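One chain follows as structure tokens, the form predicted on its own.
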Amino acid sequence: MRCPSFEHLSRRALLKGTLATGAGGSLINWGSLFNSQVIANEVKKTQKRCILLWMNGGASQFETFDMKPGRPTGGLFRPISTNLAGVQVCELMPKISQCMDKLTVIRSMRTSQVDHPGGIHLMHTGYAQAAGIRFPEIGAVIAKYLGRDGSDLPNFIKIFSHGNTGAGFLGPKYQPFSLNPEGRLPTFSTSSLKPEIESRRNSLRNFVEDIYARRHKAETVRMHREAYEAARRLQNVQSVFKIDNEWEKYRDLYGDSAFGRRCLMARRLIEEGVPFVEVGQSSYDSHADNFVWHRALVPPMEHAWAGLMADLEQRGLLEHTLVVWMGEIGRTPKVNNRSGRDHYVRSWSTALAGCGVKGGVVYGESDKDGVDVKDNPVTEGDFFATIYQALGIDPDTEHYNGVRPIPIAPFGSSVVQDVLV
């Protein structure tokens, strides 16, 4: 006789009922699985790294990845053809034209919010803002899996920093360190104190903590150690962050640009083994001027952004380093009367290179106007779940926020197979 499904018990089930009875009560926890060490350890073995370009404002599909010559959407710009066969890009974007078999662009993204602090959270976590729940953003959950404990390098750096949730229930130690615009450090990162000086008080204060944990057995007492240490850490690897000379080296390579110079950063940083960067771009809100706007944001982005494929493929870490490259929002097939566009869901585009991604594709279809998706509609659950999934972290791995499980890609979400290896 068949019992029916819900009398069945997973082995997850199974084995943290046990651990938890054994144990004489819950497990304690910042949002973890009961195994996570277990599963960062050996995701961590892979080495791979996440680099974010983020379009804050929501680039134009139109005037980048999916154009519509001859439509009334098609805009001002010309198509250009690229190096795979029978796929155009816009104009503006001469050196992606020749990345494009690097490149998997998705041209039928279709997701849920249209506002950008809806959007923004969207697309930094996967998941809708609901309240009471604090979702972490997708360089926390790479942190995690793929960080390295007592690394001198924070190991989730934003450089022009966008989102707006952080490590969410991950908990403090997961926590976005952020640059400024020019990629220098916060003037706060630096001790102002003679080193013996500052070596005495940590020795003090360690000192006091000391008696104070034995005294109240509290996470924050903990969090509050690792965030000093992981301070003093930092200024271990302050040359990091100093590329000026670098930059004379590189500026031709990734476009004189403050964005170039991120993307120059970004890639430091991926070499000395932060397994995620988030590198900003901004003003793309582009109702009024739209066409003014991206003439002025896109060859500046794209110049780097192929710059840093270039770069990274030359130190042989592109093989192991996923580039994402999105906003939060797509624009309007429509021009409106102040000749811009303003914010779409129904049809945009996302594109990816690198770690665990087919190079030359593009994915999904959308129709003649561009006002929906045609075929293979790609939700934000899906993108983040391939995005996981090309990182080699199972997305279908849950957190408990309290005693709701909740997966890093939404429940429902579906990786989409024929972008990846």
Given for the second form:
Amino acid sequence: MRCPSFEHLSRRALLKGTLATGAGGSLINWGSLFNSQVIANEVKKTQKRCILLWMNGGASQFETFDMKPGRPTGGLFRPISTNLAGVQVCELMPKISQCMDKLTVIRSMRTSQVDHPGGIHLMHTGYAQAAGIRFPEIGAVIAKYLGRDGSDLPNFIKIFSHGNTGAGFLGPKYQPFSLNPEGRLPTFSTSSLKPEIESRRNSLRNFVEDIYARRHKAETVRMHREAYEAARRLQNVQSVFKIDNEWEKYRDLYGDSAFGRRCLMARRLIEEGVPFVEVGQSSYDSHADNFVWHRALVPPMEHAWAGLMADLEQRGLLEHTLVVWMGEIGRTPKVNNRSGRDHYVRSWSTALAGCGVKGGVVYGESDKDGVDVKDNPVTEGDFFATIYQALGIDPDTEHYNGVRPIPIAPFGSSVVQDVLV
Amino acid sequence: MQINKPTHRWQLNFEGEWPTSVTFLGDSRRVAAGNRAGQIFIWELPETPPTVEPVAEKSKESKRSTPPDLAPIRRLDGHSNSVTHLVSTADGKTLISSSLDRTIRLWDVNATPSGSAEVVLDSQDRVRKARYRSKDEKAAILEAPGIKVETVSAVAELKGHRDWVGSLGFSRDEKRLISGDATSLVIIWEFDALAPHCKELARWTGHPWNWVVAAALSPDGKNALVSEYTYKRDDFDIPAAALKIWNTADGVERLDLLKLQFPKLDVASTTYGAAQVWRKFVAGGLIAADLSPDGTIVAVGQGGETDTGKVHLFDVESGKLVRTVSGHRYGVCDVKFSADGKFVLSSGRDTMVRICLAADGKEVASLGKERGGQFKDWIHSIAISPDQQTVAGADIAGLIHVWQL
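Form predicted on its own already given; the form predicted in complex with the partner chain follows:
To see the whole picture, the full complex is given below, headed by that same chain.
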């Protein structure tokens, strides 16, 4: 099997690390060559990961990536040229228009759930809701396959969380850890006790739990201990969540918005090795006043998104980080009498960038009014299969819910090979 | 303005994109209207509308009569995106339009036409009429030729804005114009009726996130009322609105009406309860504004999709809220004072025009009737004729209504 070059440590980094480690005494931690900070950093860099930019409520394809200028469905915005010859996007996205060489835009999404709860479940799991089965979110799957056991940071983090499916049948180990809309830690995650008191309390709890665990072999006991352990480890990395100083430096790059701060936080977490971070922006459900809503929501979003990709690229992380842009639904071609667009899933758009996907690709096509997919329809299953493939996870990998095999991308899904490197 | 027994005189078809703006040109029988595609048409209405026989669309329905339709005579070509406002000189010779295409255009409505065009402005009406007809009759109705109109080009194009021009106002002395855009930029223009042309006098910007959603000038053009608003950029944003009176000569702020209304409220760091009070007052933006003919009272209408859109009246001198009048379910679209300052006319998302007394807020008349399902269509814009006895409304259902008061 051929591995892309970025999957390997660079020779320069290996040498640098080896030499630095070999220099011996100057390093505190010198037991193993691969414990050197340089190599550890390089390993962190090459680890695959994913950032999901979640447009809650369903951003309009007509006001982003699939404009229909001059058509009755076209709306009020005008297209602008991009750095991809012959491709136009909405004028609300001037910064993303200059990143199109890094993006794969899919203009032919055709999905199956037209309402919000169903759509949010579908586009977080790849599956429609089903009685008796709790499907895992994409973040949980990625946490399982790309996460690091024993990491101080959680492997699945949501900033301004949407959807509550969580780890589903994968179990509590892969449950998401949610930050608030400001990207701050939830209050329960910070101890109000002095460290020495906290430590004594931990010892006592461990002692009691050890006794309990010897008598009760239940899985929940182990999970409870793991959860406490994860919370305790989180205390070691509280500084990662404090972005005020860095924000001053990066405000212009990400744009002065709450979504921009969340994206900066996502980059910090990714840089620290978190394999999956979801960043949400809400309020796209524009049944009324679609155009002014998008006029307010899209510019800060696209500014932050473009800034995030530039920052990831500058740090050498973009080629290992898949950035997924999507919501749960698209919006109707017809503008209703509230100047709004309603829910629509027969033809809408998503975008991918970074790890494993080509840049400068517009895949699929909708018809002249954006009513239906004209070429290359992509279902939710195909989309998820493609994401997993891009991240090096076999989409046919099966889990078992009881005796029932459940692949991580639904049976019959096809990877959209044309968009993958 | 004298309100007798309002009658619906004309119902002009303007189908296609939404009609967004309407104005009278010099008298009550010349009407201009613009739509969301950037088209502007001019109608000349005869003194007496023809009698229209009541018809029933379905055989079992009782017969209903609708006011007569009339074809426009001219189309003003140039805008490439939605027309947002139309204002005209009192003599009706010059029309001024603002647009989402980022321009303001001046039109000599009597200019020699540059060409002609055939247009169909009643395509939906044709479909309705063709229902329950034989195949041949249906074809004849649907494929009937359109109407022929003269086309006219603009005499001047003002390019001072770099974003959607969503606001336009004209001083009653016709010397100054105000325009505002989606970057919060306000421009004051000196209007030259002879050219006709405009020269920029002053410009200023508000909050960088805000848009100018409404603007109006005092009768002498010395004071400007500017309403800013931004729709939320994120879920927990509190709308950053502003409502201020500015000195047009130098762009210096004179009065912050919302600050006076909410002196203790800091929008950036407020409590949930205070934010709710703020939201209730500002609603989806104070998106319509007018100054009374004597320049002493400001009227602003609550827009966006709100519960019941009201019109706030402020005293210009003290900046205090005088009273709140009217009430359009789901929001106000436009607001105008009558020339005598006694009445406040407003239109909204309930397909209605409401006429209230400025003195006590009492509603004295309403034009139109609520139409549609849960959500009605909108009367997007209203105009009052120079003789004050005719009101026109731009209806997003593709109609221009003309009522005689």
